[in-house]
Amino acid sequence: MDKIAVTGIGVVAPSGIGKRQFWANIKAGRSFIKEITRFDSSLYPSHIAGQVDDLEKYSHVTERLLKKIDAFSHMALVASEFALQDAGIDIKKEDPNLVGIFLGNAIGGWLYAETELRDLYIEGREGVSPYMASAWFPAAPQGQVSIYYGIKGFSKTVVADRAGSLMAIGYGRKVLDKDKLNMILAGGMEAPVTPYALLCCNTYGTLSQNNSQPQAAYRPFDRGRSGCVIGEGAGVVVMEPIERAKKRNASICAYISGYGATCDGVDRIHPAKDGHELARAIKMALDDAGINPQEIDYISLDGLAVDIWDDSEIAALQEVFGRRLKDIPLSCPKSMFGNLLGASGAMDLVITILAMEHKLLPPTINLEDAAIKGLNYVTGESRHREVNKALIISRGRGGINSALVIEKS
């Protein structure tokens, strides 16, 4: 399969809005986790999260279209912006038919959701309103997202716990290799810093407790983990075929060479200890980029801070790296600002495009005793160093896995 070429790159993080921002605060190792407190979080076992402030500042969105959409589609509108003005692509010149928008997500909106269903118990069917039913499913960032510019091409979203937006990049690429669109705008976004999505999302079973130190809460990888900590936010990124873009003469931020995706098979939550299927997702992914695991200068982590999830990532990048694993740079930079969940694998990728970009490797914050001892994590400050080819690696729920290759431009 062809290489893809990444054009445009759109971020809305707890980190900042726009790839600047967010960019220094990443390269600085700034945490961005605190206490909830848009809405009473005490009650609930973990209210610590990464939140967006401010997105109204950053927003072209009409004040009547806010009253329509959830919060998840606000982002993606916003970033999917980002990334097109950062491309230089003017989408009122493309061919409608051509465009498409690969999405993923975990849960929806439910802010929307569940203020309107409030509103049904306590006003009856009158006080619900009518974008109720459009607002709230995983596919409507897609949706809104094709309204606001008139894209009419094939699309996607991706509803695969965690990894859904790594899956969705992806599956976008192979459309592409098959010359069926010009170009995609692929990525993901999640909001769930919400009554009951919290909720929901603490009953995951996987979310740190330790509310008295948020921003040492989330600590992957480290002996002392507790389990991860939520973030919300929105990346997007435009990909077209290289010619495609040598054509019209775009700065090309990165290629986007493989892709592998498999599924442990063993339990409905938990993956298997061994890491076995996902490092078949990895060798899957090397092997449709056509290199070899010598050549990977970097690897972006999953990082859950779950002893048998990040064991077992471990245990497969062993079998796939073997003794070298020891000498690649490993980092889960989400440490600093949450896990997007849904969205996550898209702002890994995001954050590995700058990376190569500027040369410098993002930290793990909190990382300060290795339970796997003598790799080499990327930890407390950022570290110079080129990169020319990454891996990054996202999973789900059910032991759901995908990786993939990007390559320096």
Second form
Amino acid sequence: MDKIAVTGIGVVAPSGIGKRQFWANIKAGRSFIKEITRFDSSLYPSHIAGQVDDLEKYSHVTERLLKKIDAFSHMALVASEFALQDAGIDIKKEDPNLVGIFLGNAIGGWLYAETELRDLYIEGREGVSPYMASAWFPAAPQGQVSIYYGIKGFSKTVVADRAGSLMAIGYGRKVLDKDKLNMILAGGMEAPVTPYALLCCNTYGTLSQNNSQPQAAYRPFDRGRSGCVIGEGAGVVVMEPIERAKKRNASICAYISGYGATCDGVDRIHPAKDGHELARAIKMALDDAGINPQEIDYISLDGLAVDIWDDSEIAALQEVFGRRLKDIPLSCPKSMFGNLLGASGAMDLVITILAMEHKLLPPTINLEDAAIKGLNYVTGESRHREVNKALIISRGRGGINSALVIEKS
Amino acid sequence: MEIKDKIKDVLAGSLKVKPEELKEGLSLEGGIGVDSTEMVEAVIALEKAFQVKLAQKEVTKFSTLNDIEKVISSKVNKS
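Can you return the structure of this protein in the form predicted together with its partner chain rather than the form predicted alone?
Zooming out: every chain and molecule, the one shown earlier first.
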């Protein structure tokens, strides 16, 4: 399959809104995990998160539209606008039938849904906003982005737990490769910092309860790991065929060159211990890219900070890269701002592209005593290093595995 | 406050638009591009504000401010 160009990046994250602010905080290794302030979450076992608090300051969305949409759609709209600006694309000049949207998320728009459900039980059915029907469901951001820009091409929302957005990006690339579209907005968004969504995440059982030390709570691959911390945000990129990007003199951020996805098929929640199916997804992505494992010089890790997840991820990497794994820098920068669940893969793509551009690998914070020794983790602070080919891993409950290979432009 | 001014305020508040955007003589759809979902909420807001019941076809996105005023005035005067 052909490589696809990424020509624009849009990001809304606890670490920053817009790629400059976001990257400044990522490269500095700053944590944005804190006690949840949006609502009283003190009785939840885990009540810390990465929150996006000042989206309105950066938003182009009118009040009239805001009242109709959930926070996850709002974040997707802002990230899409940033991505289009970054790509230098005037969407009005595009053929709307040849523009698509491929977004992923895991849980839908619960802030809107639970508010209206509360009104349903208190006020009866007349108390429920008519916008409820179009605000809560996982494909709502795709719909809102398409309405906002008048986009009419083939589009898709992928719901695959935490792997959703990386799978959406992989799917989008396949569609572009078949010459069905001129360009795609691809990525993901998630807004789990709400009373009900936080409760669901807590019952899932993989959240850190180290509430007294929020910034030290999320410690993937560390011996003292205690689970992940949720975060909210959106990452969107503009993808287009290389010929088209070159023809319009676009600045190409990176190429997406390989994608693979598999299922473990062993448990409704946990992954397979051996990581074999994840290894197969990685090999598929490498084969798709037409490169061998020796060429990968950075790996962006999924890193749930749960024993079976982290250990099986390393087992998969050992199966694919063998003894060379110890030489490849590995990192899980989401330790700084939280696990964005279905949007985490898109955010990892954004970070990896920025790492390539700045020749600077982002750190995994809180990784002080690795559970599996002898690996080349980037810890503490950023590390100068040129990256030409990188692997991004994103996984989901029930054994969903996805892997993406990107290359420097 | 006259009924028409109150209708304007209620619609502007419900639809999150400025009252001056609601032009006389234009339908809600023609003037500010109201969609059917927005109309559901706008009608509920009018019913609450004027303590009346509005049938589905009495106030629609094709109604002008004058049309809405006529409907609501007739109901307010009856009660």
